Amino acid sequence: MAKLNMVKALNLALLQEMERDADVLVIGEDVGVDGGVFRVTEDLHRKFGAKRVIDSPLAEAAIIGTSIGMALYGLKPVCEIQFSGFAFQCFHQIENHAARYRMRSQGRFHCQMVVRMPYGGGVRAIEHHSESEEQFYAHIPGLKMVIPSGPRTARALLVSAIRDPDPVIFFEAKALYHAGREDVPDEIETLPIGRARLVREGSDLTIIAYGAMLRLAQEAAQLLHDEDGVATELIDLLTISPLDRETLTASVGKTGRAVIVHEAPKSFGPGAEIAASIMEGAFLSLEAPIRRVAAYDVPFVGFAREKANVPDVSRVVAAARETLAF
């Protein structure tokens, strides 16, 4: 077992699929000589050549479109968008066909293709290249929406996205790309789409977070541990849609409050169904009302500032006192 890094993990799964699947492909800007500019492709040109990894013009309409042809004719595209800012040059295609299909053709049809984007904040970026925008895919039926928190969670979800008969949408924060190593098992290993993790079990509160917001999650549960005494449950939730409802009622049923934690903004974002989702499942339960710490509703507000608008620890410790005092 080798402790990896995101981009690495993300290479195994990859590399691991291809050798597996000889119709699992990979086509992007700049994934085939130049190993992708964040160098989760690299090597797999000189392995598979250029019919398999597959260097596309700028153009992110022609990527997703050239796909889902790719897809319809029995082959299993891995796209990547090089930034997820970029990616509404390929929305229609995404909304209008890759999600459709299944339905469009009563079946006979399905997109089996996955479109892993980089997003987020963290690395002082500029604008188009740190935004949090999972909200506009889980809103779209016949999409799955899958973001994973860390290398181990990264390769297996990869590998399961990859399989899987329908498209799914794949979330990569750049943040984690480089955060740290896990150790991630030589042998292939899969995780369920849809279902949510428990990182931490605790009696008093539910944290729900996903993503790069999973890290500081755990800081802020471990610091109202220490000063407080407060067992906090944590919940990694991996997929955003489907979402797995159950576990988030189960716990919030057990603890009576929760605090949600994401990197998009605030208003209309997963946070609020995943809070409608808990009132639906455990409302009985609730002893105080549901806090949501999320990026505010403001445009992209420039690297300088971007600590100033993203999540931190202070924040969703303030929130978590707020509820268990309420």
Given for the second form:
Amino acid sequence: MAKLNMVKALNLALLQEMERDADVLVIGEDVGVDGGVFRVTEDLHRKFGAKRVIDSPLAEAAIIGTSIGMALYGLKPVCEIQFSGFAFQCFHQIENHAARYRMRSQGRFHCQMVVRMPYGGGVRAIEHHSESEEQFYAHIPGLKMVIPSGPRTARALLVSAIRDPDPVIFFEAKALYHAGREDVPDEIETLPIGRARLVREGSDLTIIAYGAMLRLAQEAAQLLHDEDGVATELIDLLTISPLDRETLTASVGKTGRAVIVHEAPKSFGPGAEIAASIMEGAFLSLEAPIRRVAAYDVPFVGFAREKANVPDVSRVVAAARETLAF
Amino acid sequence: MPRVPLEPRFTIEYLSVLDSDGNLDTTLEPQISPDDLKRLYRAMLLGRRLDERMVRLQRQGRIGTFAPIKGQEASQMGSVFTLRPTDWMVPSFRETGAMLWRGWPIEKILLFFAGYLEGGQPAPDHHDLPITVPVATQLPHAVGLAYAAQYRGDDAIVMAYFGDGATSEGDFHEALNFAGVWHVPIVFVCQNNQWAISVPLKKQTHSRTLAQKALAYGFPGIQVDGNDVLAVYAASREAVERARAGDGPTLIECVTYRLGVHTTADDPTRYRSDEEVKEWVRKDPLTRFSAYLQKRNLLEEGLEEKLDDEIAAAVKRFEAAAVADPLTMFDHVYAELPPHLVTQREEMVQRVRSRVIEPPAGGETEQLESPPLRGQRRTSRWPS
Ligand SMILES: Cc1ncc(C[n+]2csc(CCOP(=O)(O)OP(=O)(O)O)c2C)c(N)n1
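Having seen the form predicted on its own, could you give me the form predicted together with its partner chain?
Time for the whole complex; same chain goes first.
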């Protein structure tokens, strides 16, 4: 057991999986000598060499495209896209191919690969370095979409993602990279992809969050408890797709009220699918309309205005109170 | 039938005029008036001084991450200098120097890097695109601009900037291919500063030069000493004249060096040696050009202090302008605000009113009261 931040925890997952399985390799921009711009691949180059930790030329489409080829051959590439804002350069490779090879070849081929990318705000960065785009990947059949909420879930989910026979898009909240340490066991740990995690039990209201928004939701839940005496059930989604509908409906079936929090813009975001799933599964238990707290439907606003755009504790609390007062 | 060699059999020219001591090859010396030489040097020095000031501002937390230009002043100024105001300049994210030359006020550049999008708004009469962050993605836009200029019969040409790493992206190749096929008036300026963050040129391409990539697309490429402002100027002028004469695109590879960090978030000691950096410090474009000007008696006394004062005054204006009214985030999403954004904007008004978020300095403005109706409000932030 060691106390690790999320960067170190992810690094540990990569290191141990690479030691365990010679087919796992890492590819991306600056992932080798530099150890990645966020240092997630630190030291791997030294340990495993340039053949297994590939400093690629600057071309996302070719990073993903060649990784697909490697995966078709049986290797297990873990690709890093430097920022999620630059994954549109390889979106066609992900959507047209990684997600579809299993279907297209009728099971003869598949792409066991992970595409890691830092996403989300909170780092005072320029355009394309702070956005949240999980909804695009969650919408694509054939892909899995995972977002850990801290060091321990990050480590365990990355191991699961590497071992998953299907392509996994793995988002890492930049705001969480150095946001604190957690105990991470030395021995390899996994978490099932497709399963949410109950972070806090309660009977009055369900709050659903993931990634960097989980902390905010936790604070809101505590505040609602302290100031309003409200017992919040808090769900850490962990996997956006496939969505854990069972956990969601069981919780809202109990509480009758739901608030969903995400950093991506509101319209057509993950909140819409989550809300629809709850409606389908727990309609008769609902006591109030489901609320979504999300970024506004505007493109990147510049970091001077970022705080006003992305959800904060006060917005989550306000939405919860409206739901409770309905 | 036998195997026969086909075209192209090619050579790529390398152009250098000034050596690192400021001596020059007089047969190659471009004709530039003494006044223009002084303006060029002033622009390069302003670029350098602002860059250094920006690094300090970033370290103090007054602006965010940015990409310094230190070492690349000659590549930027020697090329942009050959444009007319009616020509188009398409930057990537490391063209502070070229932007200054094109008339971007220092305070706007600072605002941009302090997280204010209004800092990225080109002036109404400026033919510059805003900073583009995704590598190489601006290049097809530049080709489109050139096509449009040609389509309209304007004599404007386009100059587009990018780095060595950008030449690996698909957008680079697609843009050059279109430019060649369409034979449009464009000059591609590649600032080959040897590094794309931690990736050296030899890991970026197996080509001997970047300039030769133009040949594959059917137009000329030339490699120049990018730390020699006279060489960059000479090659750029030639390319601009070709473009304007309807002779199509050119690719100029400026061989230069990023003397500083990739961005202020980068630590270059992890991937390159001090010796390499020192080697390039000896080829500093400013030292070389000032030695040349010295010989011609064209160096201005006290220029550095003057420029520093200019920068200091701009920093003050920037700090006064750095006030984030959150409502402006709805201003430029669409030409007309759709109903769902009217609702979201209304929510923001309520948040500002209830002081859940800080109102902009000066208290609530009239904008809070007036519902957004048609069109963009306050489209321009430039004084009229
Ligand atoms: C499409 C895309 N991928 C990745 C990045 C992250 N990134 C920013 S600059 C850079 C290196 C660019 O190198 P180069 O083109 O040589 O220009 P330089 O930074 O050296 O001026 C990278 C990888 C980006 N901005 N855009």
